[in-house]
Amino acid sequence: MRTPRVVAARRLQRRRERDAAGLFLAEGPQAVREAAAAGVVQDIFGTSHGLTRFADLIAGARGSGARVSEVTDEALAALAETVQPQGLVAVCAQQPVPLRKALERGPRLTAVLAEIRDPGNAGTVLRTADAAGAGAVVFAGDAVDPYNGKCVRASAGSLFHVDVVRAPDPAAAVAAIRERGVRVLAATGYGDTDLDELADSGGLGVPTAWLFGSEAHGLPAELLALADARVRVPIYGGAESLNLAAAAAVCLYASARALRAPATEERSERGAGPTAQ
């Protein structure tokens, strides 16, 4: 049976729908985990068997205050948009952060997707930049909904753990961060600097943004004029080119890797002193 509640949930599906209340759907208990480690699950809707499986979940996030209700399995499937779905969904508040505060905590890595409509491939990034320990991912321009159904679970959960900024205007965005002394670097296959030689100088260990443009288009001009440095990723086989997501896979981890590198030369240092004497 379908309760109003259940109604008033799957009506989140829609975009409009969701930037009315300032909810959405998490799916799964991945997601509904990570929501409700984040305090962001308003209520949980769960077939028995999947209240049952994740129990200790749900209790945790009974405290927390979310409301926990039994749902018969045509129900959760109305909610869910997998064909095979887990058990859970959790209506959830979204939480975007404004581009100035989020700039204000410092990040030293920041993604920007840029017109980027497709869910999977920014819920991707998104997992990306949280693993390459991004602080922002900045939805700008007509990006998609960083709370669409496809791109929350493509994030496996790292929607919940990095800023999520959204942008509409991508190079008031771009300049933003560049008054807070932010290198901004945009990944493009036509690019005249080389990611390997970018690393190898040494320019990639300062605070950046990469910005990132849809698969089909690319960065418009306007964007790719605003960088400080339009940048490649090599291609050594025969591949023409790697999608979005595997080329911002490469690049973040080159500036997470660049970033990292002092803190861990002076750890090596300071625990090479005894050893030594």
Given for the second form:
2 protein chains.
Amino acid sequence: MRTPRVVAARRLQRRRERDAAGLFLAEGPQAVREAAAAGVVQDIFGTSHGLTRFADLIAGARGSGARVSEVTDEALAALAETVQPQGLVAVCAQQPVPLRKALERGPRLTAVLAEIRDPGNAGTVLRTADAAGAGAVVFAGDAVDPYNGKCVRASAGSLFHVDVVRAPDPAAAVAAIRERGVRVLAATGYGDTDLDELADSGGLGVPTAWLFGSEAHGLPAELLALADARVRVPIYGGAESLNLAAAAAVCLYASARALRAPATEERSERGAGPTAQ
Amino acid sequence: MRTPRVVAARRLQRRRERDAAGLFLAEGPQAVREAAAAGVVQDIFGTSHGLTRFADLIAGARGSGARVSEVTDEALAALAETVQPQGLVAVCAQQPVPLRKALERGPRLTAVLAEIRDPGNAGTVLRTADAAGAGAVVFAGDAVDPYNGKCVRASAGSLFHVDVVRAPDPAAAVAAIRERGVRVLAATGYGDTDLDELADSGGLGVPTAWLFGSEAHGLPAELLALADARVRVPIYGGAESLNLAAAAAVCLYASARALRAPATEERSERGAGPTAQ
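Mind giving me the form predicted together with another copy of the chain, seeing as the form predicted alone was just shown?
Following is the full complex, with the preceding chain placed first.
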């Protein structure tokens, strides 16, 4: 049985509807739990089995104002984009943070996804950035919608931990980041600076924003030119390049390591939960 | 028009047929070029457009003994697993290297994929291991077939650069690696050793084999117990964990950096081409 509320929620699988409503879908107990902890859940749809199995989670979400509806297996399958959402899908409020506000919080590590259109790649880099201690992830230019279902799933909850920023104009975003005294490093296979040499020279121990481009097209020439340095991950073997997720992991963790001592202090200030808006 | 040769080649999309024939498919100009450089191409199937566009590549492959057949667009589409193989598919000889032989070559860096069943993940880690300078990648236990089409594509040519080893018994493989004096490190989110601390203490500057398990199940307890250390990538933010490709990239590149000076010497000995069998 598809109630009007299920029909309305299902429309959020489309970007236009998400943009118009300012809402998105999170599926599966892990994502719903993180969304509830972030206080952004409006509605939870669950099968009888899902609501019973994750009763503690449901009770918690209800306590913070979420509406809970039991739906049929068929209705849940229609709402979910994966085969096994384990009986739970939530409608959540989008809470993008304006770039200016995110920068005011002084993140020591930021990831900028420039024109990255693959939602799985974007979500994976978001997850890695969170793990490496980034405070903000900027979706710049014609990048994928951060609230795309596949991106939400690939982020494995990290969407709810960091400041998610939308910046339609990548060049303006880079300029704003540099104005705050943050060093902007462009990750590119054709960089003139080697990541290890940069680490050895102490060049990574300052507040940094990494720019990542799409695997297919790399970073636009304009952004490469705006960065403080163009950095390549060294290739020791026969491979031509790394894929985006691997390159981003190596770059972000090189920064995390260089920033380690101060980042530990910052982490305890920030706490493990999501950033309030 | 599907000739008998096209029909036979198409069967290689199935593992049983690949195992029986000792052959596999590589599609697209990049993979076919790397396969030809490795001297493993038996047959090339190309559309009229593909054969013309990549005429230099075709001439080279022909010179080293490959048979070249022009096929219709429909036949090529049937052979290919991707939408855009750019008009070329090659039948290649599998050339797995026995573990003993791979170890005799003294690789300073080795990746062991234990029970990793996702071909995209396995191929991505293979590519990253190659980029980080690994000499061998071991597919251990019930891991995916390294010659699976999706794994070949995700490896982006790296399948042809490193020693690909199949080890049905992971515990025996780990024992054989340790007997050669190679340090075995298990990558696990629950490790008692922090990767950064290991790097700081100089623990990564020795010949190393990294063990990676599947994202769903991690490493089997038996392998965790056999390793010299159980190592976690530090998590600085709210993420619970990294995905497999990102964790492997961080671990392999931490080793590559620690091994850098000697690895550079080794690289020049090995050359950029594939390892002969």
